[in-house]
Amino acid sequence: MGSALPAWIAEGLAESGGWLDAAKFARALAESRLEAGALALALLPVAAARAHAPVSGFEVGAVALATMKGGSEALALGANLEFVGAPLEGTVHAEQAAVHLARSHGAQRLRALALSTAPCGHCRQFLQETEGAEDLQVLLEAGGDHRLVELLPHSFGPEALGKQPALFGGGSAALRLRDDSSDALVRDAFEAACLAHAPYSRSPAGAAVLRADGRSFTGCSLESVAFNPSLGALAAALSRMAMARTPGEAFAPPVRAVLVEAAGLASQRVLSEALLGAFAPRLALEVHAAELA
């Protein structure tokens, strides 16, 4: 991050796992004297520093400008996350990480996304799932301001399967945890499952992971109309854990991992077990079933 930016911005992002709420974002704009897009671009190195890319060696950062309820704006970082020995489908792209983090904090939609490199086709399709995708601005570190519709012409969108883009505005699913567990981490995973975006499989899933220091992180499944670009719940939870590292801190496996999913047309269990088996081979995935209430 450039020396012109106040040090508290990077410190605040480290403390919050990559999130600047509306009040802190407004303060950052005022003190940096930068326009929102310029600030997002200036923070790309901070985002990329949280990447974990042992397979590709290619570290990518993303910074999302998110609109909150009431019209205020906040900011979310994202970075790519890879796992040696796991299926490549378990990879989390920087764009996905930023979108999931913004959504987890209650964002209503995305206005712009700053990237350290042009988005791959996988991410362009994933972003197509968001409301107002045709107006989403993509800002590149090397220069250039593009609308997503320019980067993804003749797109295949949710409408093709009779759905509407609702990655941010879809609401919560009414689920019931079958075993009614009172375990805190299981309940965290269940609450994440209630927030999942699963209009195609109708199999909402949530995950929660526990770090050795006792801090927990959750993730929910975010499906894409093209299926393959979907983000899995466990991968999303691990992404949030990765984003909460301090610069230079190694990415260590969790000490517990829980998956909660409802039976539908798909299941995340096999891929989640493969992902966890590669990253934390001594750790068994705890799986709990949910159902529509």
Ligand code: THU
Given for the second form:
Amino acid sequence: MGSALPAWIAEGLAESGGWLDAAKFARALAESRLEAGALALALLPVAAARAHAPVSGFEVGAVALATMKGGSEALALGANLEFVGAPLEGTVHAEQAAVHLARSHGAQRLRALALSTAPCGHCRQFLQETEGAEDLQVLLEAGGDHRLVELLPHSFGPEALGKQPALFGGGSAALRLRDDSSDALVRDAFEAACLAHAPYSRSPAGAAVLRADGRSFTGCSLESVAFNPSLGALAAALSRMAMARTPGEAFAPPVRAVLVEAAGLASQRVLSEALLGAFAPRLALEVHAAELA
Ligand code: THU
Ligand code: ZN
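Please show me the structure of the same protein in the form predicted together with the ligand, now that we have looked at it in the form predicted alone.
In what comes next, the whole complex appears, and the chain from above leads the way.
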């Protein structure tokens, strides 16, 4: 099945950071003659090739079928990311990487998620945060087409804390950067923080990392009603950097890393410093405070 994939798809993914926009997705469907779910499944090895799993050696791929404004569809690839010497809690699961990437590109909803392995309990919970979670179609590489509600019956959802599943629809937070920096990477991290999904802690965070070649990547925090499955902003930014590799390319540390957060009931500073301290020991995390405007 994988051999039906046009070569340009994999070749363009480092440049696009693992994102196949609506036009490219439509072209890929036409050229591969696969339907959307089958194309997502066929792309799993391409996604998994961007994994960085030096702790487990277990490489996971995820491909999210995202609905965009206006109803067109696009694909977001994700892979797992592990940090040697850091708390295991800093790990990014392939599902989280794909969800964060789709959201960063303005996706409104997820229709389906193809996975190279059965989703762990933490990811089933993380996905509860998305609109229409019960109907989300989970396609497994080994075979299997499930609704999330089948995989996580009797679930603990955002309603338990008085919220709606709104990970994709959540509006941008009105934040103000305390030191009003004009540094481009700080501004990038600030803009990412404005897009965070932080309904539980009301402490949105954004991060930006700079690669040696000058390309930067941003990430924002995505909170889960069960707290622990939440995705941190710095880990999310590093995940986007990992997805923008060519297969086989080593995962080199960034040359700068910025965290902007409106710390309050939660703060990502300590865990972010631990991740960076393990992955890029010579690099100091640049932290800038924001406040809810
Ligand atoms: N992993 C995922 O990425 N998704 C899952 O749902 C299963 C587990 C990753 C996390 C970790 O990097 C490795 O697989 C071993 O658990
Ligand atoms: Zn998982």
